[in-house]
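Below sits a lone chain in structure tokens, taken as the form predicted on its own.
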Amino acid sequence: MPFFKTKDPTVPPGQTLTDGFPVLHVGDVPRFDPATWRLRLYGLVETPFELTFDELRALPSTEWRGDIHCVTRWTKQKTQWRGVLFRSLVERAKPKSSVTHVVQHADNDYTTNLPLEAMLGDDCLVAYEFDGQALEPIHGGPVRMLVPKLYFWKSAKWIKGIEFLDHDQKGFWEVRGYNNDADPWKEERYSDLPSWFG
């Protein structure tokens, strides 16, 4: 998988380009079975709710395209991705005034969290196909977050839950140390290590 290092102001400092989709994830691919999986909203909502498969992909699609970059220090340039907008999801859901962040829930115990206004601009997507193919599950298939304006990990793979949160809650990296932001162009990779790492 050829990566290419670059001065290109256009890509975050300290990333490399590469032309294919390094496979990084916490846990082994789970399974998909479109009879019993469910994407559920809940908590500090007005209206929880949980969609089907196919009533996702029912939904208004929106199309994004740009780049992705990931902690590892790899960006991928002009992707594509097709999924339905989170803030039409939030609206469905009606947070409470006291919401302020989010959580999301994937297979394999993995959480990420997020201001909620971080996640209402229109590169924001439940996504379900990438370069008009349906999302492979090495790469979250069937149905993955999307946060391009951040690195990586903070769009879950795998997507099962998106929890309303009056309060911040570190997810699975962030409690082992990645920073808590991870803005890609202000290199917010690691934060201070917490104490249990010795």
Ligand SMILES: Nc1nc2c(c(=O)[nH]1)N[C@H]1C(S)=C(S)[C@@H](COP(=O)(O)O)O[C@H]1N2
The other form holds:
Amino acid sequence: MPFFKTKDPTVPPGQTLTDGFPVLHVGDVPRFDPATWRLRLYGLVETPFELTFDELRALPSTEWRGDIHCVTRWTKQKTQWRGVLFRSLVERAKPKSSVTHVVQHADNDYTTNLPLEAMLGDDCLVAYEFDGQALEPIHGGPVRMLVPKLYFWKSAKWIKGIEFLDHDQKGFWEVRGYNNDADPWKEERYSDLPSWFG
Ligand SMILES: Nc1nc2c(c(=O)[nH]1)N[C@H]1C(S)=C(S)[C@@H](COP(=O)(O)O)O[C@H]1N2
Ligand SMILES: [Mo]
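Moving from the form predicted on its own, what structure would you give for the form predicted together with this ligand?
What follows is the entire complex, opening with the chain shown before.
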């Protein structure tokens, strides 16, 4: 049997547990310059704004503990993150009533798209700590998105912009055949594969 597929109901179908923390991204780890880095919230909002790293860390923070799932089939359980609740930034930006979707913009032109509604949970953070330590650059530090209910490509590392749109706009992997919705419990890994692919 080439693969061991766990029947553990706490692990999404087709995933394998890892104790490590694999690193996956396209391009090089970007250099972070606190003098120029900003997190910008813009697009169809009443109150566009930007935050420096210090301003972000001065906001009330939230901890989230749980599991993360990569489409390449690893799941890491019991991870611990700290950051600013994304919902609180949305409240400050005040999206116009026409807003339906959000695009996360990161360094190296990485983007990923989601319905705004998918990002309003208690688990969706603009994260800057992992397991009680400053988030390492290889994992998206100092600041990344965390949307852990979905496959991990929906959590942009080195986040710098959040754009509010009145339509969907596919991101980096979504235009390359990854599923638009990315729910690991439904195994929404890829889209538009021919039926013989299995
Ligand atoms: N900016 C950026 N964010 C990214 C990616 C990327 O290539 N660039 N890859 C995504 C993918 S496919 C995964 S699985 C996770 C990996 O996060 P990790 O390296 O911390 O495990 O980051 C996501 N966020
Ligand atoms: Mo991934």
